[in-house]
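Presented below, as structure tokens, is a lone chain in the form predicted alone.
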Amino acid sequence: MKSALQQLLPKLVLAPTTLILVVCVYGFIGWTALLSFTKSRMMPQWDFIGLDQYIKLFDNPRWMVALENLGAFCFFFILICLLLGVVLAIFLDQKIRSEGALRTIYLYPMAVSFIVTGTAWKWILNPGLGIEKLIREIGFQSFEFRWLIDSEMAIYTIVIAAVWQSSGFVMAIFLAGLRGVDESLINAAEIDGAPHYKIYTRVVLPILRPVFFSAIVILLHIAIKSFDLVQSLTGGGPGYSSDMPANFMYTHAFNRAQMGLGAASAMVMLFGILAVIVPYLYSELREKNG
């Protein structure tokens, strides 16, 4: 009896969590998938129309702008975060003084929500409040920095804020990787007379390939799901020039009462995330089993 209870107890403890996960995650994913095949507007309508919502979605110029913005955002966001993260990690790996304090400073932005980050950078980049006003008060009256209200440059203000938020996290990942590299390899390279920068570029960084892959996957996941940062920083504007897929989905599903179209955009985003995560999980499992 006691043995049976001991076997049953873990299942009873995990049952509520499992039920909530199934209903609130996978259940709502299934619900959203069903809605994407209907002509639902403000309320669900169960008249199935096949792939019409997906066709309508990719015929929508605002969705195509959102996809283009996502591509630009992903490229610059990931590239700059990786470069800054690697440089900062190498800098801290030199066992400098006050490493703990510097590490905390670099990591601090990750403790701030994207809403707070977006609001702060909205003040900083506002021509009437932030950088432009400050530089003009110093005496450079012709200075202009109006990316926030420029439809061509607004997306890059989101990149600036996102890099500030996430580069410290990437630094922490690479610093952990650097601390795990076998020091005998570095010592051997130093004995051979290799310059310091070549030790990192030829020996250390190639060993950290899995860390690069993990960082890219995490950053892609952050980029695809980005909503609150865009909403608080630009609101998708000017117009819809800085819209991202998550903002498109929210606007059409809740503000414009086009639930079917919003559901279709949500499913496209889900497939985008799965296209990143599934190969990553497959490679991880293959390495462990191989």
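Basically, rigid core = biggest C-alpha set you can superpose within 1.5 Å across the two forms. The shown structure was predicted, so the numbers you read here are calculated from the model rather than taken from an experiment. Positions refer to the first chain, counted from 1. What changes on going to the form predicted together with the partner chain:
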Contents of the next structure:
Amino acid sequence: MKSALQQLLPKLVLAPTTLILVVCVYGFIGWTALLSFTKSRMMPQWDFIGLDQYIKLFDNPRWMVALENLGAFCFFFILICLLLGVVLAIFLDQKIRSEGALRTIYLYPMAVSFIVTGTAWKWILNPGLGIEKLIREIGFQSFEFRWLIDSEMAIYTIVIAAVWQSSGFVMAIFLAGLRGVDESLINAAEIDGAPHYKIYTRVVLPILRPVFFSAIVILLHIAIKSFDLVQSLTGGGPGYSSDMPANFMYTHAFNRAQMGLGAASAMVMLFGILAVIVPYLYSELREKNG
Amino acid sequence: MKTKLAVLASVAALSSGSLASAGEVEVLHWWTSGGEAASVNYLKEKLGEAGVSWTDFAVAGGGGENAMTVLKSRAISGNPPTAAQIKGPSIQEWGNLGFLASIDSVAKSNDWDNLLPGVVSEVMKYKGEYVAAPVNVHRVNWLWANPEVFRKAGATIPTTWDDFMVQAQKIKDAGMIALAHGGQAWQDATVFEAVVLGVGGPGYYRKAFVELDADAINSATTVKVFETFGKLRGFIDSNSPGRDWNVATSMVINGEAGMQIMGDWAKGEFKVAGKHVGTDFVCVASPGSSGSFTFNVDSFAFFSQSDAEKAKAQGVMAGEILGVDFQRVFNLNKGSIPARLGMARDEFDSCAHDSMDAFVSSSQTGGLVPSFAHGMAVSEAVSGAIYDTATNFFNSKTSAKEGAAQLVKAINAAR
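Okay, that one was the form predicted alone. Can I see the form predicted together with the partner chain too?
Once more the chain from above appears, this time first in line as the rest of the complex follows.
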């Protein structure tokens, strides 16, 4: 009797969360997929029109801008975050004084929401209020920094704000990784007379390979989901030059009564994430089994 | 047993108490800021006098996007509010989905067909029956100007777009900003709309942006519209992206900028700043559109109710909205003009008088057209496509020809 209950108990305890997960995540993914094949405008309606919404989507200049922006944003955001994160982590790992305080300072931006980050950077980057005005008042009259209002460069202001927010977090991941590196390996390299920087490039960083992977996966999904930062920093502007897929999806599905098109764009975003996550999971699982 | 009886008795008392009132209305709206909230409160009071209780269902967020999202979820779950602030072609979309209730009996008994101008009543009807009640008429094609700035620059207030370029250049040369503008998609579209009306005239406007006639959109006039629109890039300041409309208005108020193109809600900002029409600021029709009128009508649409009591309250509310008192108070607060024709006008200011005159005269000459920048002319999908093209063009170095081609493509994709 007791053992039967013991066998059942884990399943019973997990059942509600499993159910919620199946319905609220996979169920709704399936529903969105179905919607993306329909003519749905303001409300869901079930006239299936095949791949029309996807054809429309990739014929839409705003969507193509959003995709290009996503590409540029992902690349620079992840690259700069990793570089800064690794460098900061290595510096902090030199057994310096007041490491705790410094670590907190670098991590602190994480505690702020993207909305706050976006709004603050909107003011800092505004030519009439922020950096440009400051430098001009110091005396450099010809100084210009107007990325925020330049439709070619606006997307990079989002990179700046996002890097400011997330690089501390990447630092923390790497710091944890560095602490896990076997001290004896470093000592052995030192005895062999390897210079300090080579210990890092040849010994420590290769050991941290899995940490790189998890950092990239975390940063990538932050990048693909990024919505609030764009909304608060540039509002997708000037024009729609700094729009991202998530903003496109929200605008079309909820504000413009083009639910089918919005659903199609959501599916494309999902596949974008899957294209990265699935190979990663595959390689991770294979390593564990093998 | 005794307690049970007592409970039953009190339940009976409660239910009979609620039966005694003449019903209630639950109203979804997004008029939450100062003057607007006061206007809505007046409607609430009027209904209270008629014995109808009011449940406020305000969802904040300027353009009503949040409110619409909430409304959709309420409607889908089978529990729509009694009335909701819906306007323009969206009324037809809701009608098509079968959610709206006819208030034709109220309209007939109050003679709405004669009280309302034809273009307005057309929007309020679904399949020939009234389903919504209009509260106001905004004129969108206004040019707000600071006469002091013009005096300093030696410029005159422009009446055509060609003249606008000349005068704006004078203001720019005098070291001031010619056109106060906020770089948000809807503001770009508002200016674009004024250019379409001024350059192409109401005939072209109606054909291309209301009827979406392919030949009209794909014409030389469209290219000319984009040329003029493109020239305006040079007259706004570089800090405009993302600026709110009222901040742009304040630039005109304090003399930083000479002009702003914005609907008549901008008047409220001048009033709050203690400015007087004629001396401190001037309102004229946007260049080349003096005989025309782009209208933006706010309205309440009524949702089908299963409860007869609620349906009755709906009728009372519809009647009050078109009542003389409400139309007067609401529009004095909001800066718009009453949707109802033939009302006493001495309490309104001269801008509103101009607006009323233009409203009546343009409805006879065919110059009265729905505003596409404010969701009155075309479906949300198409107006969204126009927004995208206009804002992208205005914020880039795209040529006029290319801009026109993009517009054709975007409109075709969205319809």
